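The chain that follows stands alone, in the form predicted alone, written as structure tokens.
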Amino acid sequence: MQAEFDLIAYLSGLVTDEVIAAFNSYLAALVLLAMLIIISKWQGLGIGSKLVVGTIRGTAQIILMALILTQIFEFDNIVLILAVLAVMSLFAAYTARQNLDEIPGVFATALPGILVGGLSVMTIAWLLGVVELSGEMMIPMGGMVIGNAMNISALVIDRMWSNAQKQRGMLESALALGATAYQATELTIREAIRTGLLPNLNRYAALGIVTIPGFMSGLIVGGASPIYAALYQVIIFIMIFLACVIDALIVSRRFLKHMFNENLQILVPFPNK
């Protein structure tokens, strides 16, 4: 009974005036979501259901994560921190698969890229002394790195698949002339990587003038020196770029086995008309 009372008291303590105000704002923001869904349906974008599911799931996930962050932030063991980042990578690969459910092998392709890209960059940054060994720093930064690796994984896979559908004849000609699977898709891979990096390159170029990154703002609000926060924001972008390139190189090569068989025959079906 005492344990139950403590839990109720803890949950009751979370319901503050600040939380109630935020919840009211959240309900009001759902009007914007409804507008987005209406526009999506009107334009035939086909993302309405994903927006609804994503909002519900994302809200539950972010609240759950917020409730346990105080415990996670106390971690100062590299193994525990990397374990948390590995679990985040697992969910990132699962999310990529859900958004590309019509393409085979997305999870098995994306997971190694996200794991290697994200965890290797975070580990190297720690070994170089770029990031201090604390959950408070490594996990939020790792989350941003993994999130961007997930995005470029999905983009590379989607671009390679769609281009194979549209340029099937060109691929078959290249293979017939003796090209390997990678040589036949090399231009597509480069294009996908550049396209995937473009949003972050734009944000990087406009950093501090057009875009005010949340991580930097959070550090400043938390009392950190503005210069300290600004420098760490640049560090994060460098880490993101490196992780994305590593991830994209791994994903693009692993996905080839889902596009071609051992005889270099194209497994990608013709596009639906």
Second form
Amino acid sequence: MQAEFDLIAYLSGLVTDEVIAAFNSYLAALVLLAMLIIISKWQGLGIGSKLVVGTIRGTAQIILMALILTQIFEFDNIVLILAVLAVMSLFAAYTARQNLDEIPGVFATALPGILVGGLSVMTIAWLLGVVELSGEMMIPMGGMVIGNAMNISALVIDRMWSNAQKQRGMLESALALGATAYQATELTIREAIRTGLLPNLNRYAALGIVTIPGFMSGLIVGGASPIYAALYQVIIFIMIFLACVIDALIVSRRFLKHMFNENLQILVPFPNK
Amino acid sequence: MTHLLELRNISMKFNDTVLFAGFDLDLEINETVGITGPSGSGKSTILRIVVNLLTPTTGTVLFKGVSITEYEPRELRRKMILVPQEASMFPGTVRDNLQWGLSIHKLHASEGKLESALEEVNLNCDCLDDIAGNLSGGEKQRVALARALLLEPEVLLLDEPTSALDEKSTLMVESAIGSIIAERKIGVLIVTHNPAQAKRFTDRLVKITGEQEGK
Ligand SMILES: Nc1ncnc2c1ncn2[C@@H]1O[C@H](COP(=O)(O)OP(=O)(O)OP(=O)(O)O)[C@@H](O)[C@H]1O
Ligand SMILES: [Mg+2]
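Now the other one: the form predicted together with the partner chain, given that the block above is the form predicted alone.
Now the complete complex, all chains and molecules, led by this one.
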């Protein structure tokens, strides 16, 4: 009885004028989503249903996460923080799999890459004193690092798979000369890592001029000194790059198991289009 | 008696469709055997089976009397090199392409050796520094041959080496293959659509049809 009463009070306490205003903006933004869906239908992009499901699921997820975050931000224990980041990694690997549903082994390939890449970078950053041990700093930073690791995992896997389909002849020529799985795909891997890092490298180069990153804005809005916020933004980029590279190295090597069997025969099917 | 290469009772099924069955073939050292058959009959598939790029549904392939499954795939493919139907160039120059085949086996060739490899395939183009992808079809095919020969294989498997070429390039590639057969102590298995070409090169011709070879 007591708990129930508290919950209702808690929930109604959440609905402030500010929330009502944000909800109105949210509804208005659905017009933009509708435009997007119409363009997708019209151009045959085939992303309409992904967008709708993504919006519904994403909204629920992020509201829940925001509520949980206020609790987690209080954490100042490295084990607890890493546990939260590990759960985020699990979810990131699952997301990568959902978006590459025609490719086998995505979850099992991406998870170790994201986990090792994300958690090792966060741990090293903490040990070096780059980030302070607080949920408020480490969870959002870790989230960005993990999100970027997720993207590059998906990109590396997708590239390796589609190149094996498009350039099957080259792959076969390499294997026919006695190449290992890694040797046969080395160039694709390097190209995929570079392509995967490019958007962030561009953002990095235009930092502060074209790119006003959310993390920095958040810190400033939250009352931090602009210089403190700016320095942290550079730090977060460096951490993202390192995590992405570690992730891509792990993912690209582990994914070879799903492209070739132990006799070094190609497992990738012909494209069915 | 042990043959250099022996295919015994090979059959291949893809998704319940039998492509061919009961295929046999022997190849000796210093011998050139042709494989012909209609398009889609499974000629390329046979060459892939020989180097363990595909596993046959039934049957065995013996290289020097030992089943190919006993060999480490990379070692097998160094001794028996398949030059696929469309000779793919790797990124980079002709030199990069020639060295790449060697480097995967931790080998490296001198400049002189690269040049004589190109000479052996009648590619007197002074093109070591050219981008391989920009060469003509006939030149690419010969670079692919040179790339394979640098590894000194004991068996060369050629999949329609001239099917994509015009008459002039065909003659150039043919004369390159001719001199390889004459000068190297190797066995050559060559898939060809072209009966005249088969006559020019091969000691024997094996037809692949739904049924059996017509001797
Ligand atoms: N990995 C594979 N999976 C499924 N089907 C395959 C596979 N490889 C080949 N096939 C099918 O087997 C048949 C024979 O292919 P193959 O390339 O061996 O024929 P081919 O005799 O070399 O033909 P061509 O003269 O046109 O080169 C084709 O119908 C092809 O689609
Ligand atoms: Mg063929």
